[in-house]
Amino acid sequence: MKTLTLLLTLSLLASGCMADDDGDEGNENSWRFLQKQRDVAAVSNPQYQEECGSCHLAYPPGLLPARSWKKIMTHLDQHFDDNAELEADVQKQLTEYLLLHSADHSSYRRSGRIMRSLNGDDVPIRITELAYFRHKHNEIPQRMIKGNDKVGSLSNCNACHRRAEQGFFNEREINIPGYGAWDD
């Protein structure tokens, strides 16, 4: 039985059921397989989830390079026009977590694409500034985002990506509030 399962798995992989390596296209078999595959590592630090997730989505660390997380965590007193300062020991622990799990230390495919989209020593502090991110969201009409009070901005990932907190950002799972499933 184990041999049969292994042969079936290898057969599916060899037959191209992996779709493209972004997981955004392909046949139904590939979609079922990819539903189980995270695009980036999910947040695994309860303190980060609690501290940062109390105001916004606790963004998976694999969405930014370490240099970006370092800059963000160094300037928490000016965190996007808010004061998000933390106790020194908490800030140190969360910074270490973010740096260890950042895009440049991740084996997840989207993290790799994010890193390849950066120019030289870019230090983006907004995920929405990334060339990769802009490319993936360029077809979405502004009325569906800024004109949508249930979304408001592209930084509100979990409004449309219902499993963003678990690291899933697959195009087939997008559901824009008030508009439904995304179909480009």
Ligand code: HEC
Contents of the next structure:
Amino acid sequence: MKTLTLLLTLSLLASGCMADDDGDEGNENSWRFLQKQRDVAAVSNPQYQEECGSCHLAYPPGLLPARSWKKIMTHLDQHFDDNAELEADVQKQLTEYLLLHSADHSSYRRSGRIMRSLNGDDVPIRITELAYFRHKHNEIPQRMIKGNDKVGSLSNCNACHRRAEQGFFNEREINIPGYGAWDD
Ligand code: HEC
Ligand code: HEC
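Same protein, the form predicted in complex with the named molecule this time rather than the form predicted alone?
And the full complex, kicking off with our chain again.
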């Protein structure tokens, strides 16, 4: 008897939720709405955030293909003129995390577009060198990037995309330090 009541309650709850979601299209705080707007999956590994987020933001794994992360993770002692070497076990765990959530293993739309924009077997080690990335940023004048103390380089995603680590890059959330919203 109890089980039946529970089942009925659950199904009522479920249908109630579904009705709610339909009415939530325009509510920016609804989980579904946010989920729709997310461009790539949010960074979800605290160890990754700590180890790979100390010099720059922890780049969301869905911004590069697995082969790129693999290459980056096997040359950490010579990481863009820096040494980002890790203990062997940490290196292994973070590599697994990156590969599992890389652009080729993600269903987020921006990851899909990044994959489609890749040239054959290219193994880019920078997000900023992706054709897709360049195309999206080629209209931003240098005075807003290099000539801007608070930005410096396009690698500094979170200077302009405040929720980059959470996977949000939509135009409405862009805030270029000293210049504000992007209006193209
Ligand atoms: C000791 C500092 C340091 C640590 C720790 C570090 N990086 Fe970097 N990383 C850099 C520097 C410096 C650059 C080049 C930034 C630039 O050109 O503006 C860079 C660039 C990158 C880029 C390319 C960004 C672009 O331009 O598209 C990726 C991807 C990256 N790092 C991933 C990682 C990962 C993954 C880890 C963790 C295993 C990590 N980094 C840890 C210093 C670091
Ligand atoms: C100087 C500020 C700035 C920095 C730094 C920056 N971006 Fe952007 N980004 C922009 C602007 C402005 C646009 C919108 C360009 C347009 O539509 O003409 C944009 C667009 C995008 C888009 C496309 C969004 C859409 O809705 O079409 C993505 C994805 C993106 N950026 C990712 C990144 C990543 C990843 C990084 C770091 C590796 C980064 N950006 C660094 C300013 C910046």
